[in-house]
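Encoded as structure tokens, the following chain is the form predicted alone, with no partner shown.
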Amino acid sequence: MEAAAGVEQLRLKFPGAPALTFRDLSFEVKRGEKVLLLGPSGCGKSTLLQVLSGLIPRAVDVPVTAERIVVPERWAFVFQDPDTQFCMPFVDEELAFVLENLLVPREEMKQRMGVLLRQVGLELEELHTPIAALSQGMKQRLAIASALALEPDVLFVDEPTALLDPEGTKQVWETIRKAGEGKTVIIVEHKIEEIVGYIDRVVLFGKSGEITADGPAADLFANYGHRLAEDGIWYPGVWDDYIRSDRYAPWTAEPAAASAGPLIRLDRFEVWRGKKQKQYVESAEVYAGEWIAVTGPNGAGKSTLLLGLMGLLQTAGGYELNGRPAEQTGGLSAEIAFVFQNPEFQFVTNSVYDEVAFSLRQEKRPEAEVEAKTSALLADFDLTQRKDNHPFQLSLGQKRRLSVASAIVKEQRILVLDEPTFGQDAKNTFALLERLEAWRRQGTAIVMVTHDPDIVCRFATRIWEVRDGRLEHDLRGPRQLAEPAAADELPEKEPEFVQRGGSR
């Protein structure tokens, strides 16, 4: 069978880099098969995406040999972050864009938008929406729309789902299965749940680029078990297996801190964009030692009101810092240590070491200081081999992790992050939630923003439920409810949460 996309003897070096990302790597995808191209990350998954699809080195100036490279005439790419590939301001325009480079006639337009959307499960009250005013869920959705509108023969998917909630999750997964049939789909994902009934084949990718494993996908993950546990590769039943090992051991009761006086106290807090009220809180508190996951459908409003506690949006009513009223703090960040929903918005260095050390120099501490806090962090992180490149140029699990040493370098008692476990290998996910619960432990107080309903079952103790621009409930976490006597007592789904409090 004719191959769809594929390489021989691959050789890449991204400039920078401390070694080849590819060496000798030959790989070819048949027409009609659906690939999923596993690995940890920082692998090189995303990369090879780029260069069956000719984006490397047309596009982006990668220096690359091969002996063949084999790029196909129709295709279309949908990345990570969508905001990456957007061109125009709007949807309508956006979409308007592709269609106008297919010589569609303007007036069956509007119809070809409506179903576009529909597949993608993007419900808008017009077309002409902004585009910089749609969650990162529904950005990308747009994205996957606009892919579709291409009609590809080939459609390279980079981790669509990597920013939507579950049912969001599903409905993209469904829309890429009919778009898919009869078509080569090649597949970088890390949340495989929804997809290991679709896909033909999986080939798994050792850390240093090699491929490891390459066949069947049921045979695979049978066969291959051990080696994607060693290699912190997601598969069906991590969790299961992380809950019943030694490093899993979050049960412990509300710290003693909680009971002194909240962190944070809202009161009728209003966060808006533009001229318009976008999230409203009528009332909640953070106490320190607690973990408060921020649930809710795309679109909510849970990124709006993490920016609103860190003032980066117009605010309204009451805000209470520490005891003090928000704006007397003399500064946010000193009391809050921010990750983004997009890292890159974060970056304002030149190099990974220098990203983490930034805030300390600001603050004048010694170099000595500085050295080993930021050494300490990077082999936290597993980022120290990465030190001297430029923070774009990680993939993004890399991007993630930088964003979230960066900011709490200083330790900050609040930690307020935007979905900080996407793109992210089991390793590396497990990793940071263990970081997380060791802080909470010593009485840091957390606010995260999920869509992952293990982590909410397994590590919350509280819950944020933000529906239609609001705080709905405040809820008690499922770790709070009861102590199980054994890790294989816990639930296998999120339980029913129990009202504690707070916004009605």
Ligand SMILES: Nc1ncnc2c1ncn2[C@@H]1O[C@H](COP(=O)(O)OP(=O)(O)OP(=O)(O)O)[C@@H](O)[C@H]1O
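Positions refer to the first chain, counted from 1. Nothing here was measured: the structure is a model prediction, and the numbers come from that model. First, how it differs from the form predicted in complex with this ligand.
Considering the chain's movement between the two forms as two rigid blocks, A147 travels independently of I336, in the other block.
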Second form
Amino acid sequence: MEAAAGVEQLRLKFPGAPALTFRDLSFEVKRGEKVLLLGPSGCGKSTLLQVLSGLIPRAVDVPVTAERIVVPERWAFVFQDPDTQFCMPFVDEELAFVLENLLVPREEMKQRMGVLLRQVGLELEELHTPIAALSQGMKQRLAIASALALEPDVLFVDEPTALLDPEGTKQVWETIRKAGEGKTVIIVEHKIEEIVGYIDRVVLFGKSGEITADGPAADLFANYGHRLAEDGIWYPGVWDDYIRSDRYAPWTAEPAAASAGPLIRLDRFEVWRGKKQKQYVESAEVYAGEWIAVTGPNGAGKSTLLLGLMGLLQTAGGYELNGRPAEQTGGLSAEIAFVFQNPEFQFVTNSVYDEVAFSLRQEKRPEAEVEAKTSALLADFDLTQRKDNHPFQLSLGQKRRLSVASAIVKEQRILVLDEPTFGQDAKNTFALLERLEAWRRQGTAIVMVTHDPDIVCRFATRIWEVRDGRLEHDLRGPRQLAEPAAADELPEKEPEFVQRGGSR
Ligand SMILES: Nc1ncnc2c1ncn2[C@@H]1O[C@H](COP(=O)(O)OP(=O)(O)OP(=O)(O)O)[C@@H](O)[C@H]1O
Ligand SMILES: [Mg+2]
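For comparison with the form predicted alone, produce the structure of the form predicted in complex with this ligand.
Once more the chain from above appears, this time first in line as the rest of the complex follows.
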């Protein structure tokens, strides 16, 4: 048999789902091929990888029927979140755990570990290093080393860089490129800039899990550009098209608000984790109508800063909210909407609808208002069809969108978001950005961690650059600069800018 993996006439329906995820899908991958599965969020890409690896139905009980399913004998998986892939606390123990399962003799282990770590470019002075001390990019490379230990013929890769900074992203794709030499590699990924040069073939899926195009990468991007655009999928040049479209509103300075004090003022603000100070802000302010992009490498302390603003970690120093010390306000979450980095940490109900309605119902808003707001947001975030599902039954992109929708439904004047666009197709990314921009124009302040340079360039009015546990630079965003200047030439603060703002 020539195929490395494949399905013939696959039918799959999740219990309780309104429709089949796959209806008579036939698809195969040849040995040695590097294939990218591309399609809108929720179309079934992750599910298909699980079928091809046999995880469905062996480990995940979902009813499937097929004429034939070819599952490779030796395969390995690399998932999006490296933290969910480890069983042991130390690098050497983690690899030993995998090698022991493969019955590698003890005396060979050290040497094998060395080879594996070299293959992924993770050369540590000390093998007995805590995994928690590695950056996200290093962790993902360790996860790839563990996958390689299995000596797979087929490597399944599902959005391995969704949580990584641009540098980590580059390194991980470089690692996969090397690790995949001579192997079959099947990749699911939305953001494709880094990999277009690597893949042989792209398989394009439509919204209902059907294949709409299949061919060499170059042909596909040349001939199916319109379809990619229509389906809202990332393609090379998508940002240029978006910026030229009438959906992208050019920057206009907002009329100055009469009473424009800062919504947030930080003064020698510290955030602690346990006994260690992990974030320090000498001084910073957030005004109505600002969109602050918080940037910086993995591990710099961006999420720590946000958790500190939400009072979810111990803090010290000055923190004023609407002109009053933050601890004197009724509760930070009444004033600030917060989107966690990990969507699953946020879910508190058993259905998508209830999740969005939750905080409105808590405030005892009239049910008609709850219904109207919830339905509108579900439609905006392309979740209407899934409204009766349990939040954990969603695709990755759907989970992320649900976590954003349920956090912002109350329309607080300050939105604090930790990478709200990861794992999204182009359509849903732009829809979210447009919704945030509309609120910003009405005076909402947005503080948002993002690794996406396009978002920083096109939407941020200000940039907070975080490095080594400090807010190092506070800069105007490129978007409002008529004459683009080098970022570090900019003044720290610009007087007329702080006058801006507005009220809803
Ligand atoms: N356990 C489940 N029960 C019911 N429906 C599910 C379950 N798991 C996934 N689904 C649904 O099946 C569809 C396909 O999900 P899948 O995770 O494969 O999508 P995807 O293409 O990988 O999306 P994304 O790009 O957002 O990751 C989604 O609409 C999802 O809501
Ligand atoms: Mg997926």
